[in-house]
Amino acid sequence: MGNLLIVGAGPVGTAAARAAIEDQAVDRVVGVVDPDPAARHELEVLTGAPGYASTADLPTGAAGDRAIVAFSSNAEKVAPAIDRLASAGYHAVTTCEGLAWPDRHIWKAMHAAARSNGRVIIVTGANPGFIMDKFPLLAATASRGVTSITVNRRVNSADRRLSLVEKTGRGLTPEEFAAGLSAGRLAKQGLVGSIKLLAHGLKWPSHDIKESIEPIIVDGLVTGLDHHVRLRSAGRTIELNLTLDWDLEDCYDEIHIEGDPPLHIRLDGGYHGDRGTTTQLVSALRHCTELEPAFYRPIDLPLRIG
């Protein structure tokens, strides 16, 4: 099966390491990479693996060795680390939202790193990676002449990891929210990437995209946010609507597809983002040893059951 390296010892990397071992997707964890010794301590104790401050310090990987990279949403920060991993002999699976639809120069760099080193690099997750791109795209294959896709996602942030709660701006004043949004500290990254993945899968142009993010305010303070992305393409539309709010009731994921036949899919309670991300990561780890060396975005992966 091969060994596993965890790059980013936060809640996502920790949960994925546990699941990969439980599901026998890997033999063992052989390293934990995080610049913060306190952050990587739990995984070091859990796995008995050594800790490293940087991917530059790693030993060379053996055939089949893989890495989960979950330390940032920023493609410019994550891409160099993945390049070093591939050069050191590791396949890489990452949750980096910015790599779901990266700038052209990063896309080319990731392909070059994968192919020149004979390694597989996969971007995955719950969103982007499944619920707002791969899943609706799969559903759209069941309808002819699709003219619109709308995805509505309502998430109770009280049931999610702290880092995501912080991105909703909970507890901020409206002025602080506006400043944080302008500085790029707030809102879930990846919705624009998801809508571009959907358009690409449908073979629709994706030039006309509009995005809006508004705070949800209760008693003068922010409790969450509404995030909307809309794409128009020759009379056809894609809309992604995400609400992240504290103690939100009536949570669900919903897909509306206008075509022949029209489709309406609703997941009551919604697809849990943290647990869903863990599932997507473990699945992608298995794909690493089955695919040709390349860089794979979420919709590039083959659909396989088992």
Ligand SMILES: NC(=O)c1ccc[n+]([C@@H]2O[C@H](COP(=O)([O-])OP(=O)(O)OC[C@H]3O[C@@H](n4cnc5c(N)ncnc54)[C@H](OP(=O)(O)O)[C@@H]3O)[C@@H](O)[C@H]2O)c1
The other form holds:
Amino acid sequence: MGNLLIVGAGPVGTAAARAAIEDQAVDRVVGVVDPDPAARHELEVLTGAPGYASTADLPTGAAGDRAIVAFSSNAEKVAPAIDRLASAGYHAVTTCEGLAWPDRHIWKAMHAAARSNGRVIIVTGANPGFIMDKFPLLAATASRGVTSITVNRRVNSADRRLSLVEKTGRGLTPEEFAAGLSAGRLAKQGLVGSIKLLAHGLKWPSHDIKESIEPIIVDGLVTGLDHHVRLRSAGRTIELNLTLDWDLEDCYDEIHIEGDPPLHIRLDGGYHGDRGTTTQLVSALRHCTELEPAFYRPIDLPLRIG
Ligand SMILES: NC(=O)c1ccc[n+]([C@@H]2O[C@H](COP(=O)([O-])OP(=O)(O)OC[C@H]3O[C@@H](n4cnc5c(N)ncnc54)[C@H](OP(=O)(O)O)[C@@H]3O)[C@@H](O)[C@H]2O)c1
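Alongside the form predicted on its own that was just displayed, please also present the structure of the form predicted in complex with the named molecule.
In what comes next, the whole complex appears, and the chain from above leads the way.
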């Protein structure tokens, strides 16, 4: 099976390491990379693996060795770490939102790193990675002449990890929210990437994209946010609407597709993003050794592998 390295010992890396061992997707965890010794301590104790402050310090990986890379949404920060991991002999699976639809120069660099080192690089997750892109795209392939896709997602942030709650701006004043938004500290990254993945999968040119993010304010303080992205392409539209709010009731995921036949899919309660991400990561770990060396965005993976 091969060994596993965790790069970023936050809630996502930690949950994925536990699940990968439990599901026997890897033999063992052989290293935990995180600049913060306190953050990596839990996983070091759990797995008995040594800790490293940076990917620059890692030993060379053997065939089949894989890394989960879960430390930032920013492709400019994560791509160099993945490049180093591939050079050191590791396949890489990442939750980095910015890599779901990276700029062309990063896309090329990731392909070059994968191919020149004979390694697989997979970008996955729940959102982006599944519920607002890959899943509606799969549904859209079951309808002819699609003219519009609308995806509505309502998430109770009280049920999610702290780092996501912080991105909703909970507890901020409207002024602090506006400042945090323009500094790029708030909101779920990756919605624009998801809409581009969907348009790309439908072979629609993905021009004219509009994004808006509004705070939800109760008694003068922010409790969450409404995030909308809309794409128009030759009279056809895709709309992604995400509400992330504290103690939100009536949570669900909903997909409406106008085509022949029309489709309406509703998941009552909604797809749990944190647990879903763990599932996507473990599944991607399994695929690393079955795919041709390349860089795979969420919709690039075939449905049946092997
Ligand atoms: N696509 C999806 O569906 C999806 C779902 C969930 C999460 N995500 C993304 O996955 C990432 C991880 O999520 P999380 O909640 O676990 O994040 P987190 O709580 O921020 O934890 C990340 C950890 O990585 C550490 N770190 C920072 N720079 C590092 C580096 N260069 N190398 C190794 N470790 C480093 C951080 O240390 P410091 O705290 O000292 O910086 C922190 O301990 C986030 O970017 C999140 O947005 C994506």
